[in-house]
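This document starts with one chain, in the form predicted alone, laid out as structure tokens.
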Amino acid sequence: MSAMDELWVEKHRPRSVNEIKGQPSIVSRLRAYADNGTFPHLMLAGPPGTGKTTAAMALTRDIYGDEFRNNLLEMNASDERKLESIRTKVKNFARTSPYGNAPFKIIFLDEADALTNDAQGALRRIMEQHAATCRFILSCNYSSKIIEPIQSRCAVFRFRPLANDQVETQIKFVAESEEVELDQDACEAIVRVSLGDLRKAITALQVAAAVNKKVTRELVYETTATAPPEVLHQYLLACREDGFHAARRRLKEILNNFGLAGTDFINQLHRTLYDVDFLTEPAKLELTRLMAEIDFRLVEGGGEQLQLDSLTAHISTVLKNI
């Protein structure tokens, strides 16, 4: 299975903005830029795996064609995040003339929210000085980490997580291309695990297919370290019906069988919480508050076993009072 290998991704990556899936409003705006042959500085913001890098590369291809790399500097700002990288590599590229008959060069800074404040301060001046011969495309997961002067110089595109049916379509395409037998239940499990992140979905398919070319629902949950919804339902039922000690044993089984850390378990339980029929609305609200508190304690360094036992005790108390 080579779906996430560089050559596979390069072969199947959209070569035009028209081929981008799941972001119709963004595609229409990028299409207008490609038709005009020019665009302002851009900032692509949104969750991982939603097509930001693909959109930047597709727009560059539309403007320059197959020779796009002659006028493109692609950098991962999380690797080169210091002031020196901006003052040397970026500035030297921006100040030189475009190759051939191109109207301008493009500098693509991936993960730009990892740039230090000093580096962003230098970048804002370069963007202003060399706007005539160079355009910047910045991608980031959190636009709030980009300083306001840079945001005001950019046209901002906000990507959203892909819809479940769009992720399912792409996963089936990858499975067919790689000759992997994918059950429908397994495909739905991958969609659930991915949370709208197509890169995460393809990785889940790759890992499962490396174990067995016939990908099943059980295999997906096993290889992604994710507890199936019914297992989490059983934990909540044990809290309500069997009491603290039985629920605690059930919790240990879940952690051991699926290799979950405490925060992973809480996040997955929180997702499942709202699909449980026997919980009232006030109970769901109270349990959400408890999970947030325990999650905060774990992040701050609280003992995992003690905090999860505390969560189990609180859930048992709340459910017995329904």
Contents of the next structure:
Amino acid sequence: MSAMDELWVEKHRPRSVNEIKGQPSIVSRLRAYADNGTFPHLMLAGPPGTGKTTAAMALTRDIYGDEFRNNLLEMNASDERKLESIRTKVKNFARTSPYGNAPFKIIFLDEADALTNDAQGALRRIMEQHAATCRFILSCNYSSKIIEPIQSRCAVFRFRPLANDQVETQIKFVAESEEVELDQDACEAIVRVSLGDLRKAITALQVAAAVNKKVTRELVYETTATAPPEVLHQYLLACREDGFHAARRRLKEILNNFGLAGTDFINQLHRTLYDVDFLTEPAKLELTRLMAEIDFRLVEGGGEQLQLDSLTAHISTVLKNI
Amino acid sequence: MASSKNEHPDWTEKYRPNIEEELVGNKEAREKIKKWISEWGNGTPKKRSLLLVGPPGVGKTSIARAIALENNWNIIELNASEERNAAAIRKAATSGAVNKSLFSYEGEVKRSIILLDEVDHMSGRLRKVSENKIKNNISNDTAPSEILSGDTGGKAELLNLISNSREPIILACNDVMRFWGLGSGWRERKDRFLKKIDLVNFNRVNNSELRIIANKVLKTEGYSIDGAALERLVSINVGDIRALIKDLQSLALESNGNISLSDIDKQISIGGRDQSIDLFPGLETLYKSKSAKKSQSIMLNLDKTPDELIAWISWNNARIHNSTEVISNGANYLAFADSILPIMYENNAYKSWYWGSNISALSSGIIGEINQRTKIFLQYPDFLRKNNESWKKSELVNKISKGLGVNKSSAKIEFYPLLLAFHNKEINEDWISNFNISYRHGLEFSEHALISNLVASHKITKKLGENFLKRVVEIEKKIEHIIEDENEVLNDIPDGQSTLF
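Okay, that one was the form predicted alone. Can I see the form predicted together with the partner chain too?
Now the full complex is given, and it begins with the chain already shown.
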């Protein structure tokens, strides 16, 4: 039995570039950087949970070893997005010489797309003037929010959402090393609830394993408070075949069985919506709009019963007309 | 480039040209700069400053530095990583004069080039700060409340500098519209600057020039590259020398001496840069996608914010779909998506980005039949370009509504037609010389021209414009005196409001 006193996300986070799984072409480039002990300014772009921070930290650790914190300035740009922070904090760190024998320092700017335009303007020349003693790693969700001159100064890496089989491999690896029994169905369920976010997937595994070392599909859906796709399909079918009352009853069952709030239900329903065969594509668009609207009313404080009834009634009408 | 002696670890710095001759591309622009530099040999030229405008990585900063090195002049650089308020600029400019007396040999005058890079990132507008405040800030003998922060008064001092400098001044920027400043009054600011500076436009460097540079760099570093690989590499770095060299260094580091086509393809799969000239790749596949599922997965890989998606798709829907019904259907969905986006600022719990991206992505291809085999021609959304007629009119209406203290819709419905009537030559005899209303409401000449129904290309329009500007400058001068007298109070007034009254 392995102990349950540690977060698996932390425990299994790669410490070195060599340990990173997934994003293979990015990793091989990073490995070359680590082997040579040097790299240009980097811009890492991509959705959350795809390994940007992990990659940046692993590279830093590979270059400096365990004492990496001495030569690293980590800044979350969405907390300090102003021009002044760049002109003072970043600039001061960049222009002092590296600690120990290190060839250069590293500034890691997380969420750099939150920097104001003027702050980015100030950043570009610092990047150039101090390139000899300081390297920048910028991470962002949307690269188009980073001004062109900065991109021109960086090697750009685009992190894609992890493919399902990549998440699967990782999950299986963690399960094995933690001695968790995980069948294929359960593994697929974890992949589905995690939406390509590895961090989410590993946490889901740990939560399920905390309840029972033998992780099953049902357990995964139960512990993550997620309705399995076939249950959601049945709701849509009920809307089409059995009419409003039956569909409303089914919806109530789902909420109770899986402990869902109205907005959770809508978000989960939308994730399966595009896979439903008996819907036309334009109908999927119409239902998306409808769900967006109901979701909005719910978070603005609309009554859950009333709003979900409205959802069911509208879906039934749309489905009858196609 | 063989003359590069430095061993800078970053190739883009290592291969920055030291003499003007080594620069590549933009020959016309470079000739213009050289001619202007040579004029400084015989006194002060008519325009004491040049503004170099162009996309990143085409050599704007490099040429200024190369000229200084070549002529053995000092170079004083002030870029956006430093504060550029009125005092900082004054200090930099006067340090040119100080250097002259310190370092030049007897009888020889050593020039300084003053290089202000990234001027489009200077914040603020043309408001001045008082002479005393500048002097106090330079002497470091400043009361804490007096200290100039950020770029306060920087642009006004810049204007002062380029009017009086004895040294050549080079300004550089990417986005000249940003330099004039957004919002009201940019045309006047533009005119006032253009009286003092010459504009030099830089274009993206062409492909054969990029190939020459790539080959030179690789040869010096002892690497080789396959022909097809170079071709591909040049095509993904449209006209950007710095980005090209950056990529070369990355590729070389990983290669075993030769860079092949498959290396480049790998590079592309890892990540390309955003360039404002492209239609973004993927938009066409989005239009050709037949299922919601596929559209969503393309959208997730597009790396575009929902508001960008909405702009692009709504503009292109009207070009690609033929049926009015389909277009209107799409427009309805996009309008909905557009309306929910701002909600994220009020209610963080609502996933407006999620819904907005999904709805807009699905409103492109699957809302109507699209022939899979024909090539789709996509276009840059026109309304994303600044400066069109409707933009102008809405600014104008804003000004009238502020000036009169009425809401925008009455300004538009009641007063706008009245203004048109005042400036209609059939109704009002002295329409042509009557600037009063325009001054009172802080209109720019182009706005005055709009309500007077003047055609921009006509001679009379130009003439009137000059008169108009002359009066504006006179009025501003008067105001500046007032401001200097009571600057403590007035300095807090936001930009723009103090320009005319």
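Numbering follows the first chain given and starts at 1. Nothing here was measured: the structure is a model prediction, and the numbers come from that model.
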**Item:** Rigid-part rotation between the two forms - which of P229, P103, P24, N164 lies at its hinge
**Value:** N164
**Hinge rotation, rigid parts compared between the two forms (°, from C-alpha fits)** = 25
